[in-house]
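Only one chain comes next, encoded as C-alpha cells, the form predicted on its own.
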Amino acid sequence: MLYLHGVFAGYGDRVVLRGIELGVGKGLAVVLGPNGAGKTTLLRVCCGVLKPFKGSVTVNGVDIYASPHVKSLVSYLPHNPGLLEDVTALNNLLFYARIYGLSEAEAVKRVRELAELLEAEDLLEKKVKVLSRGQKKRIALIRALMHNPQVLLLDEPTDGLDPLIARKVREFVKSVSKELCIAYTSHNMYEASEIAESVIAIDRGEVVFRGTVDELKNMLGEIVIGFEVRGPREKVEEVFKSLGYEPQYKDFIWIVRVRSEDEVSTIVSELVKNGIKVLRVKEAETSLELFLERLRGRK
C-alpha cells in the first residue's frame, strides 16, 4: 500500500503539489491530468526522488525518507526511459541488475522472462541507440520490474508510442497488476478510462477526482478521436464505415466519436489489416479538459 498524507511538494520556492491526502492499493490506478498539474513531480514523491516540503510518504505503513531501505519496493519509469545509449538493451539491464543486488545468472533469467513477456526478445543483443522509442520504453519496462518491486510507478509509460505498441504496453501492464500496486500517469481519457482500476485526477496540484471507471465513463460519454493516417482516402472512408462510424476529414484528420479504447484498437486493427499505415491517434477535443471543467464546476 501506497500512502500519501498532506504531502507539499515542488521544486525550489515553486510549491507543485499543495495536500496531497492519497492511498493506492494493489491494482491498477490511473493517475490523470494535464501538463503541468504535477503528475511526474507526484510519482518523483512516490519514488523516493523529490522530498516534499511538508508530510509524509509511506509503503507499507514504513515512511520512505525515514528508511531509505524501503525504496526498493518502489519502481519508476520515467517519462523518458534514461538508458545507456552505446551499449545493448541486454547490458543496460544487467548494469541496472548489479545495482539491485540481482546476481548475474538472476538478472539474465527474469530478463529473458520479461521479454518474452513484452515481445521484446529480439532487442536485448541491439544498442539502445538503434531501438525504435516504443522499443526503448518496453526495456526500461523490464528494468522496472527485474527485481520484484511491489509498487510500480509508471509516467505516461505510452506517449508518443505507436498505436499497436502502445496497446501491448497496456496489456502487459494490465497484466501484471494483480500482483502489484500500480500508479500510471496518462492525459488520456479513453486510455483510463479502458485500463484503469480506479481513477484519481491531478488539477492544478491537487486532487479532485477520485473514483471508479465506471463513474469516470458516466461523466465523459463518448470521446473524440482523430486519426491521421497514410493511404489512399477513398480506402480509409470505406474501412470507417465499414465499421458503423461516419467520420470527419479535417486538415488531414480522420475523426470519430468512440465509447471506449477497445474501438479505438478495432479500428486501427482494421486500417492495418486494409494496408493503411497508421501515424497517430489522439483525442481530436480535450475531453480532460472538459472533465476538469466539469468538476472545477461542481467545486
Contents of the next structure:
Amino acid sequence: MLYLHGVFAGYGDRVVLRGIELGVGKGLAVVLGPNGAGKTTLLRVCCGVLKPFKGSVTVNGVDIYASPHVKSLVSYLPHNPGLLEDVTALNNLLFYARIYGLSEAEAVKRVRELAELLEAEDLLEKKVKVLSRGQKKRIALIRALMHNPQVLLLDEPTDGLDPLIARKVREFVKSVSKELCIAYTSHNMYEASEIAESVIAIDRGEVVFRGTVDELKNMLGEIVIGFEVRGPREKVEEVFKSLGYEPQYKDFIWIVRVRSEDEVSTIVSELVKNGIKVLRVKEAETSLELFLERLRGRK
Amino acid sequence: MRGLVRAYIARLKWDMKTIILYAIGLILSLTVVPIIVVNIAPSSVHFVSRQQYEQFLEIVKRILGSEQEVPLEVFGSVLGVLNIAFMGAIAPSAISTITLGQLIYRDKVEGVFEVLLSGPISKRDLILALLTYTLLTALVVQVLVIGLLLSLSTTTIAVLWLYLSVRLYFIKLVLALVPSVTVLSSLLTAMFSLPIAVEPRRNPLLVLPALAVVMIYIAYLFNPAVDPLQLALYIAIACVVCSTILIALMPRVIREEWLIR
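To test you: the structure above is the form predicted on its own. What is the structure of the form predicted in complex with the partner chain?
Full complex below, order starting with the chain above.
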C-alpha cells in the first residue's frame, strides 16, 4: 500500500534519511527509534509534507509528490496536534473537513461517530486552548480519521499522555488497524511489543530491523521496566524478590528486567494484591538503546 | 485549493470577535493615547511638535495655493484630518502585521501547516490561502478603524467647508487618500505577515515590503513639493509593484521545511 523507494530526505543541507527502502501494508507497524533517528522525518516524507531529495513515495502505486490528490488517502497526526487554539474543537474539525471536500452535514455526522468511540463528545464545543494534551490528541485523532483515509501515520501519539489515556489511545488505534495501514512511531519498546503487528527500527536514518513482534522479543531478550509505586520500600522489594527479580531502586523508581509484557502484568497484580499502589509503569530508555547496540554489534 | 480558501474564510468568521476587539483597541490607542501623550509630554516634545506643525502649515498653504491669511486653528484641523487618515491606515497596518505574523507563527508551531500540507494541497495553495486570509483580516481591521476615523474626518471637513469655504480639493484629497491608503496598507500588512512568521531570520522576502516604503521616500526626495494626491499615487504604485513581486516569489522562496517546525 505505502512504499518508499530509495528515499534520501532531510532539511536544508542536513541529510536525515539515507536510502530508505520500505513497504507497509494493512495492519499496525510500529516505527521504533531513539530521538533524532529520523522517525518524524520518515512520516513527513510519507505524507507529502517533506519532499525527499532523492527517491519516491507511492500509495497504491501512485507517487504522492507527482499526484498530490493521492494525499487524500493518507492521514497524518504530527507530534503536535495541529489544531487552531482559539477555535472550538468542532470548528477545527470542520475547518479540516472543507479541505477534504466533506460537506458540513457529512463531516458533523462522521465527527459525532468518532467522538463517541473516543469518548470525546463533550469536548467538541470547547475551545482547543482549554483542552488538556490528552483531549487534544483525541480531537486530532478524530481529525485524522474523519475523511476515511487508507493510510494513517501517527507520530508518537501517546507521548506525554497519562497512562490511562495512553492506553485508551493505543486500544483505539489497535481497533481500527484491521482496516487501515498504520505506521506508529515510538521510542518505547514496551509499547511496540504491546500493540504492533510488525516492527520497523530506525537508527541514524537507516532501517536497521524489520520483523514481527516475536522476532523483536527474541532480539531483545530483556525489557527494562521502571515501576513508580506508593508503599513501604521494604514491602515493595519483598514482592519483587518473591517473584524472582533483582530490583534496583533509583530516583524513586524501581527498575526491573523482564522478558515479556506478560510479566509486567503479573508484577502489577502482585503489587496491588499486597496493598501497593502502582502509579506508573514505564519502559526505561535503556531497552531501546540496548536493542540498537545489539543490532549495531551484529552488523 | 478552493476548499482551503473556503476553510480560511470560515476561520476569518470565527476570528471576527477577536478582530473587532483588536480594532477597538487600535481606535483607542490612536485617539486616547495621543491625547494623554500630548498632555504629559515634556517641553522638548512640544517644541518638536510645534516645528512639525509649522512645516505642515506651509504644505497646507501650498495646497490652498494662496497667500491668504487663514486662522491657525483651521490649518490645525486640516492637518488633523490628514494626519488621522494616514495614522489610521499606517499604524493599524504595522500592528496588525505583528499580530497576524504571531497568529501564523502559532499555527506553524502547533503543527497546523504540517497537517494541511499532508492533505491534498500543495505548498503554493497553502501560501496563497494564507495570503488571502491575512489580506482579508487586515482589510476588516482597516475598514473598521478607518470607517470610524473617516467619519470623524468628514465631520471636520463639513465644519471647515461651512466655516471657510475650503476648496473642494480637500474633500477629494481625503476621499482619494484614505481608501487607497487603507487598501494598500492592508495589502502590505498581508505581505509582511507571512514572511515575518515563516523563518524571519532567513527570509529574503522581508526586504521587499520595505522597498515600498523606501520608494515613497525616494519619490519625496526627488520632488519635495509633491502634491499629496500624487504621493497617494506613488504609494499605490509602490505597494502594487512590491506586492506583485512578493506574491510571485513567495511560493518559490518559502521552503517546505520553513512551514513545519
